[in-house]
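In structure tokens, one chain follows: the form predicted alone.
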Amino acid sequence: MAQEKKKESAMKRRWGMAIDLDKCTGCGQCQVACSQENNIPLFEDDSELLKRVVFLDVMKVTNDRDRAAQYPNVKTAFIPKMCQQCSGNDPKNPKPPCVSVCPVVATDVGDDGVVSQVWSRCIGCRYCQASCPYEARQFNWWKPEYEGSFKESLNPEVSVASRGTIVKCTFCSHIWKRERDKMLARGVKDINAVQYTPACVSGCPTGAMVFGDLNDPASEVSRLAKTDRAFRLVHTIDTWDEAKKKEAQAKKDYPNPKVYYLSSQQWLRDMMRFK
């Protein structure tokens, strides 16, 4: 029994996310929460579009690719898109496409599977941006500017990215570190016991976003990822049979993201797979 508990505590976290697109209303609260938490400047209108940098973008899509989709059959959906936290073919030895090309190790994969980004180390070569299959990395062409009193509410736990650096979603890993320090102060040294919630998940008013440990079969995110409604963004290899999948993986690494989307709408599922 003691050995089983020791083995269980030694199991590392593998943070992942599930987003129910049938619940998402496109309100943008997740994006605002993300920007506020990570010191991303907010602009009132699109006049500053070139300076706009976001970790999380809410895309609006419709079924207009279907010729039969005419009024009143036109449907709309919203897709929150952030870093998909790729793990490559082997989750135990993750090789995201962005990490393999960084010449200064400004991005790496932690023990919890989160793909980090240290913008103070970034030299702005943008190799990672070019290799990212989900366009989840942003380049700071301009020095961040904060309007009004926004600067007074900057998060001291997140450094402000300077001009000429790449930034991206890190699943708010600084919140995990904050919760870890609180537990250490209470004498709890098992970091696998640390639980936290990213800003976007906390800010979602409809409960469309779920965050948790994919390695824990009892977690809500793990359960949702295994349902028939779950799929991943532009990852058609998931629908192939095992023989074909192994043959393809022997030739190259696939993203294998840890962000799962859910929907009961077939047109949306087909669009997300580029079918």
The other form holds:
Amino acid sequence: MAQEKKKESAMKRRWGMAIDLDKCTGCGQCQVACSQENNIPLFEDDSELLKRVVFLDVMKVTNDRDRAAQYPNVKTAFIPKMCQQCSGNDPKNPKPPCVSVCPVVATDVGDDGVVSQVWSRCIGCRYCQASCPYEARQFNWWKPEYEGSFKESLNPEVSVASRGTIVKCTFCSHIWKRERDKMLARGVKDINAVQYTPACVSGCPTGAMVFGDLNDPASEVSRLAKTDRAFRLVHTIDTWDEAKKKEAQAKKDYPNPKVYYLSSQQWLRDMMRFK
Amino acid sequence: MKRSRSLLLFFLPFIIFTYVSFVVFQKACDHAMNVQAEKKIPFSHKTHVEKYGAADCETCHMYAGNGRFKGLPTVADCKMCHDGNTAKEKAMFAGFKDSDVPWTSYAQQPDLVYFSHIAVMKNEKTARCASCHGDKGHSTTTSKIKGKMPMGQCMDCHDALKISNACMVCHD
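Next up, can you give the form predicted in complex with its partner chain of this protein, since the form predicted alone came first?
Starting with the chain above, the whole complex follows.
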């Protein structure tokens, strides 16, 4: 058994996100905002899966797979899917599936529970991509090519990933650092006072995405995460009863992601559980 | 005699080539590591600190923008104290413009580092300028202190002051 990594940290926050799929219109604003913020080129042809690199993917799902639904009942939904920031069974001692397999410690869990990825350190072995249950990690097969004047508007706070590295969503942690600097300039030294909003959440026009602190019971995220409409992507263990859950968790680590999806449509809930 | 001369003639191109390439590579390495960052002005940190009693580094090096970078003084900043009336000062300000050779910093951080001066200096556990920049206040030049800024140096301080060493604290 690996030694327990229980460190006292000044950081008391645990960032999480709640996405209301009933509010999501699939406009793709979050994806564009994310690409702009994280220096990802926009791709002309999204069907070229090898070339395409996105942190946040807006996936279209429908209940009409294999002609399962007839005309009036056909329904469509869009799922914004990014890194789910897994934390393992115990959120206080996070063990995401990708961190344990990285041979060069390019990916690690921060004190706020955000799974970091330093793409300059990555050697491109793609173990983490294989271990990720949500396919949230993307591999740069080619050097990013920016069209036109995109290169002039690159974000200086995010490093440009080179060819042959794994990239992923980091909940825009550079925005947190930027906000921290602003607070320090104002004389506020408490890092727990820093609040921030990732690019996708601030770009969402319908307010479907909510970001906040899961440790704070008064925050909107933790309130939404506890509602009946909340569920998590491919995380069937949530529906089991406590005894069965304990038994399963004793055997292995479950991802336990920090991104919650909200929907009251039963077909969508079933589909996201691969039922 | 003749034999040794012919030997020398034979090796002379190699010797010259080696010497020239050594000089070229040294210059290239210096350029890459930004060693000759000195701005060619007769400026002495020591005089300003000891004689004129500049209180601390922040008198001239202010925080720029959101506090990530320490600013470098402009001609206007110099002229806040120097009115430029004496012959010596006149000569200096005539031949010194902001646009000449840009100031270059102690160590250009790589792209993946999010280093913020204000986070290090204005926090509860503060660093001193000299912790990373050396005793610049008592030097007589504007040249850069030689050396890189390895990650271990940052991590040692973070360890000693019990600041988190998670990757995301500095990297992005």
